[in-house]
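Next up: just one chain, as structure tokens, the form predicted alone.
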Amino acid sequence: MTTIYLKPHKEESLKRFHPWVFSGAIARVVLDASHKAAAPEEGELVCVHSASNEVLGVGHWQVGSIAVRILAFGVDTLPADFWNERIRAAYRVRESIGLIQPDNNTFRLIHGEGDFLPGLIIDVYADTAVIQAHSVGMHVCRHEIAKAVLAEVPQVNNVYYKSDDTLPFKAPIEGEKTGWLITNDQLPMTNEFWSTENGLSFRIDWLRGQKTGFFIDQRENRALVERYAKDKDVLNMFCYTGGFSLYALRGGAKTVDSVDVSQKAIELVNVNVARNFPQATNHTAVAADAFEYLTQQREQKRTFDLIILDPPAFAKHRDAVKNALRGYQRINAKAIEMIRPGGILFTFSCSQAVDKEAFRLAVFSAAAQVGRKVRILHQLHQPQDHPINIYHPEGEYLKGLVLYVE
């Protein structure tokens, strides 16, 4: 195995179990004798040593500022049952917190660094697991990972791979980036897949949908919307496939308006509403740009009792944070203007580059701009199946506020 030697005193973060080795910390690379190239292949396993030759761990090599993502600390090779052990441990966590129930077969099984497998996401929908690789190393290991999932997760019979949008753009990728890795039922390539979340049915389109097909990370926050929705006129902006809308309808909302810029998403919203509430006449779905829609509704003097703002990431890297914060301020100001006195705003940011204090300041600025009195009722975050590795605080990405607007 290729050995990576760090510069003096650069091993401290690894000794605190932070799983990243930055390129600037590397002193030299000693290639395995079998190497033909002048550098490690992206995605291969390497062993990391300190400057004093102490073994620090094994991880995947990659090109970029993060040079190695550590899989196991204090060893110079991975055990033969490594993938099975990690997946078994992750599944045991989901069982222990009571997440896997007859009325809920939708959950995140592996959340990257939060489950000590950096670069890997696995979501489970009914009997199908969807794997998403964010590093070449995880792509290389996809077949081993799929077999481990099948062996360790009782409800899974099929494993789908969807990494065409998540792998490094310039990386030399061999093999499929999307498609079935394991299917016992020879399932067709269709989007007719249904999964259950807290008793509600959702069609999951992992073939063409965003992420792995659904935003599992809002499950607990959707349930909170259900508690507040009774007899309210609800507006769900950036609704995607209607998760918040369905919970609001079940909570007894008077009306629910679902808005998303994607016509395909709106079609799925209508399918999901029809499946769960076939007699509903109080739901409207509209394909429209969020900012334009809010401006139009404001001009028509429409108001709502409860508004949900769950936009896509406004900042995917640190250079975009300033513009993102302006975007959050602008969209929240428009929403606060349209809330009736005594109404509630659920507002979120899923931008990892935007910390919770900066997001809160943007929302505060929006409230001050509009001149409304606002109280914070809840401070929200990602759910239990999206755990944060205590040694890797960067894993905290979802933040939200529930506001009471006078």
Contents of the next structure:
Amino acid sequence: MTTIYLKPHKEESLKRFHPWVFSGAIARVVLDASHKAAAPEEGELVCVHSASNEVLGVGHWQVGSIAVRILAFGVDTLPADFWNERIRAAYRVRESIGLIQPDNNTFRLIHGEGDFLPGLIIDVYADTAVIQAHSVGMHVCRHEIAKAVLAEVPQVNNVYYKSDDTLPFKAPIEGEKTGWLITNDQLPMTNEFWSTENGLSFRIDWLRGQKTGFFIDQRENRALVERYAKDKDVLNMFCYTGGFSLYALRGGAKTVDSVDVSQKAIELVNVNVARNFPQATNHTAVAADAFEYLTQQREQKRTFDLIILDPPAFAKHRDAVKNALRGYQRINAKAIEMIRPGGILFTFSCSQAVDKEAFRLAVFSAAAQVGRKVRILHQLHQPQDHPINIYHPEGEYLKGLVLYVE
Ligand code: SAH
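Coords for the form predicted in complex with ligand SAH, given the form predicted alone:
Starting with the chain above, the whole complex follows.
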């Protein structure tokens, strides 16, 4: 195996179980005899040593600022049942906290560093697991991972792979970035998949949809919307496939309006509403740009009792934070203006680069700009199947505020 030697004192973060080795921390790379090229191959397993030759761990090599993602600390090789053991452990957590139930077969099985597998995401939808690799190393291991998921997760019969948008774009990738890895039942042939979240059915389109097909991370926050929706006129902005809308309908909302810029998403919202509430006449879905839609509605003097704002990450990188904060302020101001006195705003940011404090400040600026009296009822975050490894605080990304607007 190739050995990576760190510069003096660069082992400290690894000793505290932070799983990334930055390229700047590396003193030298000693290739094993199998290499023809002058550098390790992207995705290969390497062993990391301190400057004083202590074994720190093994991980996947990649070209970029994060050079190694550690899979196992304090060892110089991975145990033979590594994938099974990690996936079993992750499954056990979800099972032991009561997340997996007959009426909830939708959950995130592996949340990257939060499940000690940096670069790997696995979401489970009924009998299908969708794997997403964010590192070349995970791409290289995809078949082993798929086999381990099949062996360790009783409900899974099929494994789909979807990494076309998440693998580093310059890396030399061998093999398909998307497609079925394992199919054990007829379902994959139909191309129509349904999954259940807290008793509500969602059609999941991982073939064409965003991410792995659904935003599992809002499950608990949707349940809170259900609690507050009774008799309310609800506006669900950035609705995607209608997660919050379905919970609001079940909670007894008077009306629900769902808005997303994607026509495909709007079609799925309508399919999902029809499946769960075939009699409903109080739901409307519109394909529109959020900013334009809110401006238009405001001109028509429309108001709502409860608004949900769940935009895509406005800041994908640190250098985009300033603009992102302006975006959050602008959209929140528009929403606060349209809330009836005594109404509620659920507002979220999933930008990892925008921290809790910065987001709260942007929402504060929006409230001040509009001049309404606003109180925070809840501070929300990502759910239990998106755990944050305490040694890797970068894993915290989703934050939300529930505001009472007078
Ligand atoms: N709330 C959703 C997830 C939202 S993801 C859920 O619970 O599943 C963000 C969504 O914002 C995506 O569906 C995307 O299509 C939509 N979007 C992105 N830019 C937009 C814009 N300018 N106006 C309206 N929707 C937009």
